[in-house]
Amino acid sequence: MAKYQDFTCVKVEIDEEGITWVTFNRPEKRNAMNPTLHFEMLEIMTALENDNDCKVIVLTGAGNSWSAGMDLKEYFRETENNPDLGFRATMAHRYWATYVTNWSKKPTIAMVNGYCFGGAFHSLAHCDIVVSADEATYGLSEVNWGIIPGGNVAKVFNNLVNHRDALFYAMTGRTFDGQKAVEMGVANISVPLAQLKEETIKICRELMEKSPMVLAYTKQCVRAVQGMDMTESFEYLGAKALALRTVDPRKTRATGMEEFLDKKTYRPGLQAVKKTS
């Protein structure tokens, strides 16, 4: 753990189940993204992936946010004149928030306790699964900054909501809660903010008891198949099988046939009903 000690932006635990715990850490900002926060998000979310401890990932807010989207001040106005952090910056938050966070092998949960606004729709859209507070505060706030939803803020709100929504919300720069992002597809469980981590736990052990292999190419194929048509999908799905048979530590697959077919023990979704009075 020491190695994920020195950063002044983001917290990460990891606790003894493996589950990685990486907060958002600058709660007097409501854990607005500034340059800094997008260089130490790289570097902990580039280790995770190879760090035999950390089984799950869940992102997180310190305080009263999740994130407030992008800093204003030390994202857009400090790097006007500084070109060269400025670029820095922009490919440090879309190489860890689209491309690791997305293909990442570890199951990546966003656990969001409070105000989601602007930029942090970027990297909560590319987790696997979001789960909210329903007291949680979301918002496309960038019309009253006389600016636009930017650096893909619009296209991955887009691809999460219907389109009418996406107007709706981007125009207006009305705020809506966890059951409302439910909704709309933008979370996927929303609960009372007391029961948030118990139930983001729940999720990660339930997680945690699937194959990680078997996990990270599930993920992946259902991402990829995303911009294909039907012909595409059936050839790659068909050649991502024979891969995850061949790569397999596990033999996963042989092991749940043997059990489901002969042994007759593992069951999921087909146990008998339970009667009740």
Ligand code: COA
Contents of the next structure:
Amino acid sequence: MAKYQDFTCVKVEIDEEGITWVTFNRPEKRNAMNPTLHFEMLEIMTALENDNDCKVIVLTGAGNSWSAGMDLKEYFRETENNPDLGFRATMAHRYWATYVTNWSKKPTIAMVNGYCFGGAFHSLAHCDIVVSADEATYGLSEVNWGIIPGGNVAKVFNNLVNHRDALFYAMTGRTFDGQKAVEMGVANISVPLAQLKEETIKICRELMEKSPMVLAYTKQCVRAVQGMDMTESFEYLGAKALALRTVDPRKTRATGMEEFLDKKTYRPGLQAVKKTS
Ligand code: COA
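Form predicted in complex with the named molecule structure, per the form predicted on its own context:
Now the complete complex, all chains and molecules, led by this one.
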């Protein structure tokens, strides 16, 4: 669509189903994230939030890399004497890869097609679902070139995997593949690269069958309760559940109950209630 054509480091395509392919597009640099990429991603992710054509967001990479992490030249070296640019890039990254991706109404999927190193774990961790190619190569390479897994990489990696693995992979810098990423909790599913797009589309279609509002509330609830104690989460989820009944334009709850209990036309254990209007 013409509306997302003006970007140099990211490509955006919304297909006829509403699947939105957001592609890190610096294949010659293995999609390393420079300041421009962060500024563009912040603009894109923010704009997609209220773009009705966009139903699901898929983050992927051009060429043989998902992302080789932060750009050592443009993000690190060249901002050393330009603290203004450094600060802006850091904040843009923090906003798009944490807050916007985390709290977006839209489901977000990382489709990892190749290399995923260092700083790339940040956005990966904040996507809702990760679909990996078996052939993908993941690694916390920071230790190999003299920095810590900063920018919250140590934190988000610790949240995904067990503490032993977090220490092991951060300290050795060893790489792991897609199957191992699933075993460790970094990815949900890993398939051969040749099936990666097809598998991702299948998941997108499954998500798009649900009410978008129910899906948005569901992902936000699962994220929010992580930091709450039992009493807080009882109260929070109670209030959210009530709010959802009011804001869901499809009235999914009422329709679902009617179709299951009265009409006996579907089983919620096995499928989403069909859109009625
Ligand atoms: N930052 C800046 N440039 C990067 C980069 C990064 N993170 N990763 C790759 N590039 C650039 C290379 O400098 C090279 O540029 P050039 O053609 O101008 O010399 C180009 O991308 C291709 O890289 P190359 O190393 O030749 O590709 P490869 O396919 O042999 O290896 C990687 C790919 C990803 C294994 C390797 O580039 C690498 O180790 N990158 C660094 C990964 C990293 O440590 N990231 C953590 C950052 S927080």
